[in-house]
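Next comes just one chain, in structure tokens: the form predicted on its own.
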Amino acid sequence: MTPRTAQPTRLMLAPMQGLCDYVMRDLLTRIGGYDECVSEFVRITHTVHSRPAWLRHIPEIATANRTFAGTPCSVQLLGSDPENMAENAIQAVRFGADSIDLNFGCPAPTVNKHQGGAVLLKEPQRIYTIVRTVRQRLPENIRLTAKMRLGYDDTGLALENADAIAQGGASLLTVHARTKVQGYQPPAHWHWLNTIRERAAIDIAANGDVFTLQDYIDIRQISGCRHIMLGRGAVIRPDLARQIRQYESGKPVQAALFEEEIGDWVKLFFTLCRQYTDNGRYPAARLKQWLGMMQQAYPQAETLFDRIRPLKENAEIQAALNRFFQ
């Protein structure tokens, strides 16, 4: 591994829709290593959301915008109408939010079809108007950040979009190092992050394909960014941020063992899911989704997944977990 970096790293947990919900944010920030996290996006159309709606999407608002572990959580908005985006941002702040993030990176076809997410990267001026309108309407003490991809079809407007976000008044821009068309297909183009960082008048956070400690070392070296956002890698290896912190502090890096710490986290996650809602299929579906992803790093996750896959009742899944990790 390369020598440790001189500047301190700011680690962020990515806003992965349908994957990093309230319960996953709770668990991963308990494990530790994160400076902040960002909520799944709240879709902004013609409606101004009520307090119950905000709390349903981002329960952390009710606890001073902190997860159980005390990690700050930003409220992410997705939409295309500047005035509606601004009005909803104001309402979120009214109900307690203290940091707003704007989504210009979601590649989902349904979202893009309705003029949200990455499709806006075709129109830098439109992005500027959204960011500027939201910034002007928000109180000065409220932080405004944004996330984008390198472009929609290609990278031709990458720098222009980054400039639009910077000039609009955002204080930090996270860049996922792929275009919308590239989706999540490897590789992530980390060299582009360095190009944007050198030319855009805004702090840049690097994002994309950080699955291991070595990936983290490499993305920092290639991108030159000291702000790093962890996405799928944080879910696949739940102690990845902690490993990074151990490495940066000069301590021995000790990866968690599946049969020990990770087993405790799996059981805690299922418990938290059941506390969040013990009705319906949510706890089982979320646990199976997570184990399905962890198979990429832990063979034991595949074994456990196979055992609980046919189970539907929460009580029988809980019993299976207790037997597996006894």
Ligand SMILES: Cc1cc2nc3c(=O)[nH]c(=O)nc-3n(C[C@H](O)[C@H](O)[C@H](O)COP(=O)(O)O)c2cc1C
The other form holds:
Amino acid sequence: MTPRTAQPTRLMLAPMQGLCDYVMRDLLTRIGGYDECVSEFVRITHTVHSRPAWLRHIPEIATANRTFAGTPCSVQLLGSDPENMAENAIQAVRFGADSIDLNFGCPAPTVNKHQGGAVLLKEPQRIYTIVRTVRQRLPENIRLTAKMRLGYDDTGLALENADAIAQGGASLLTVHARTKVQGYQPPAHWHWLNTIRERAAIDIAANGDVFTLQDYIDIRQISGCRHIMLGRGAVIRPDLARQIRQYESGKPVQAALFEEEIGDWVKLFFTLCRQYTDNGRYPAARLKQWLGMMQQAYPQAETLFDRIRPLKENAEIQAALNRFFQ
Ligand SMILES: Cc1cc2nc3c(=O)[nH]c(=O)nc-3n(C[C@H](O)[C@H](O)[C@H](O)COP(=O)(O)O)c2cc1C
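Return one more block: the form predicted together with the named molecule, after the form predicted on its own shown previously.
And the full complex, kicking off with our chain again.
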């Protein structure tokens, strides 16, 4: 399987609304392995967002579009009106964004009802018009990428949609290897990524169900893609990208241990959450969400989760963390 171009591999951290927010992007990119990350989607409806709104959604804009660790962060837009999408893209760039990603994959019913996200996959021509309009209005040096699923009900228009995005002028297309209707039901259909990669005139990043290093090896083999986007697996195993890098560079792969490195990251995450907002419930909610997900990979996360679950005050949670990882 020959890669389509000689471009280097890119390992990308997926946009995940309500999960991979500013603090999670900060933490995961500090742990390392990522070439880039993508913001949670910003809904584009009838207005053009103000500077405070852009900075609230993507604080990285204020730091040259880099996370604390220096990893580039793209701004993801979700909407359907080409003019308004373009206006907002330009506005984001005016305030500092240098890479825009367009979301054609969101399965949320409210989003789809307003003609945004995956519902657009029924109409490749509309997708083309959106991508083309945004591309034409953005300065040339601003990168434009897109993300889609295999289709809405079925895969019948997968290639047309990929072509529409390519012809519209995007430079990279991430494909989540499921239709909208398939939701998050396993399996992800990695062989479809290979079909799209072989036929579409655009670089493809493969996405869907990479939870372990072995999944990464398999998705690369089956899809033939050299660019891979990690979503939930990146949160469940926070060193997954680092393991992949170790593997790619021929070094021994050393998975982080929960009681050691991961303990430090859990404490750091809680500290970063507390620094990020004075909303009292945010740090506890985020920590519980993360530990809840990490239980899938680390039995100790379940023990810690059970201890923290009844706690509400940040100070008592901090004390519980300190006791657990002492
Ligand atoms: C909680 C959650 C929120 C998501 N939010 C977004 C989003 O804002 N934009 C987007 O393009 N995809 C979003 N996705 C889809 C992911 O980027 C990714 O395509 C999907 O989770 C499949 O990859 P994975 O199996 O590696 O998680 C979201 C997924 C999850 C689980």
